[in-house]
Amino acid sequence: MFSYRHAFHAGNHADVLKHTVLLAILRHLLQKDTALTVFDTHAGAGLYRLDGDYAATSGEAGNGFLRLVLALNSPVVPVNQARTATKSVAIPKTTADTVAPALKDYLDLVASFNNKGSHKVYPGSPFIIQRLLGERDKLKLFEIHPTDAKTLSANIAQLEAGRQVAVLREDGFEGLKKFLPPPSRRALVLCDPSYEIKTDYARVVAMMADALTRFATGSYAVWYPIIPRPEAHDLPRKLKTLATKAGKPWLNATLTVKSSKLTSDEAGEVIRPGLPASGMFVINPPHTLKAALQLALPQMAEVLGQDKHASFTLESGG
């Protein structure tokens, strides 16, 4: 149950999508003076080192955030900076001068956690959210993994944010219930479990159904993997049905960076592709989100794409 560690995946292409969308949502919601409460149901450790043992072992940031940074500073981008310097692909269109505003905002925010020219620190959702909050806003972080919960508490303590940020060592799927609706009647819920346990898919749907019953006007953002599994395929469809039945607008953005098919090496050993794609499903999205992603998603697919299957989708309804 506790084998998943996001430190292995910090800064990967899924984080680029998730955090760009998250940031775009927050920028809009925080324009109002009324206090906002943000909930992160699966907060992780909150802050990661891209030169640490976990991230260096997987090398996933090299095909995600780091690849994006290099694309904006060089016409040629290493396919996997952490593993090879020989394979490269030309990036003909997206440059520092043409990068979409939402994507630039994301890159600038991550850069703010590092010294100039350095890209060693990668902020997880808790630190991205906290960096934007005003004095009256609140952040509640759920993390049940014992090691990550301890690390998260230590990382948050360094912020000296006082009562603004609460770390709750409990199951976010269940823990969210007691906080909805929030006193200010304004909230954003980010739900991004590992989906390592197959039942997570059903629990996401159940949590969203309950949340919409308790607090129909909240904004809800769900990250999900796109993998060859029925539950993964059905999740966005079920969320779409939930939103439609509740009479709420929705937006679904996906990013595919490579084929999901298994391949073999010269010795005939099966090579698993890793995570090929992911999506963000948002219920009650800001009206500005779709336009922002219409500019950002094509650039993500262009820069982060690893083969001819790289693509994106953006649909909305309600």
Ligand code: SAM
Given for the second form:
Amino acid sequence: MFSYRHAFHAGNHADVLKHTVLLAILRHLLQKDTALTVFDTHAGAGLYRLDGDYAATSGEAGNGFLRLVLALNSPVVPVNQARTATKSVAIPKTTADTVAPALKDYLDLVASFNNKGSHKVYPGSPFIIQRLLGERDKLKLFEIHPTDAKTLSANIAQLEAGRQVAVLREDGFEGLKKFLPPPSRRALVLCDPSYEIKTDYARVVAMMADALTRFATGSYAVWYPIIPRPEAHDLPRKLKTLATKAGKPWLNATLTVKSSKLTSDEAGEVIRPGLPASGMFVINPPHTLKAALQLALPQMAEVLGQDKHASFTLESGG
Ligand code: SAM
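Would you mind generating the form predicted in complex with this ligand now that we have the form predicted on its own?
To see the whole picture, the full complex is given below, headed by that same chain.
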């Protein structure tokens, strides 16, 4: 069974990128009157505690969401997280007054899950999506890990959202097929695997190829890690080819927070850098997305950057 638990990573720099992009897409898609169905093929547990055992063990939110909060002078940050967050922060130019609208929207949304001034709860994609949906919209969540699926079901049950939200304890790559195209012919698919197994890269491409055949006008957002591994390197290139062949527009946003090089400590022990960068590849992006990210991405790189390799890219085509 897989060992990846998103609770270790909740609120990290990859979540900041992923959830800011997700939110910006949803804001646009939900302006229309026709019902939208959102599919989250790899949903996770839905809600995370940033002061819980998992998050405290890795402290990844300290270099992600909490670092943003700190930079923008939000009042309270849990002490242990704040320390991680301040370790090597250069004083950023991004402030509460200058923060990009998409980033502010993201921070406000996460804040809405917390008591004023506290940052204990971090919403995963299922809760971010559900918070925005209207009555006519639907959300289908796939989660294959028994523990996370159980936690997700329990978290979702508390929303009393009835038939609007369905939790499916099944493989998201395969499970998506039976729902495309959705009755309203409007959908967003978020595909956010853990890439714990190498075959996930090929399965993303196969799922996207199949989905575009079944439902070419849907919006698709794929998160991917940028790590020194051929499959990871090839993924955005393959998605670009798929979109181009289908004649559909695409957008690729990446955020790098540090070098991917291995270093060593004083004792000569190799230090792995952890995840240095990630990307969101969107097919059929809303026309407003690029402009929103042009403002938000430089700020993410500025605030979340940990060394001189911090950077972003924003490409689009089709
Ligand atoms: N999308 C979530 C968020 O943004 O809050 C995080 C998801 S996490 C990166 C990936 C999740 O996918 C893990 O909880 C893992 O158990 C689950 N998973 C792995 N393989 C899967 C599969 N084939 N189908 C559905 N879920 C899967």
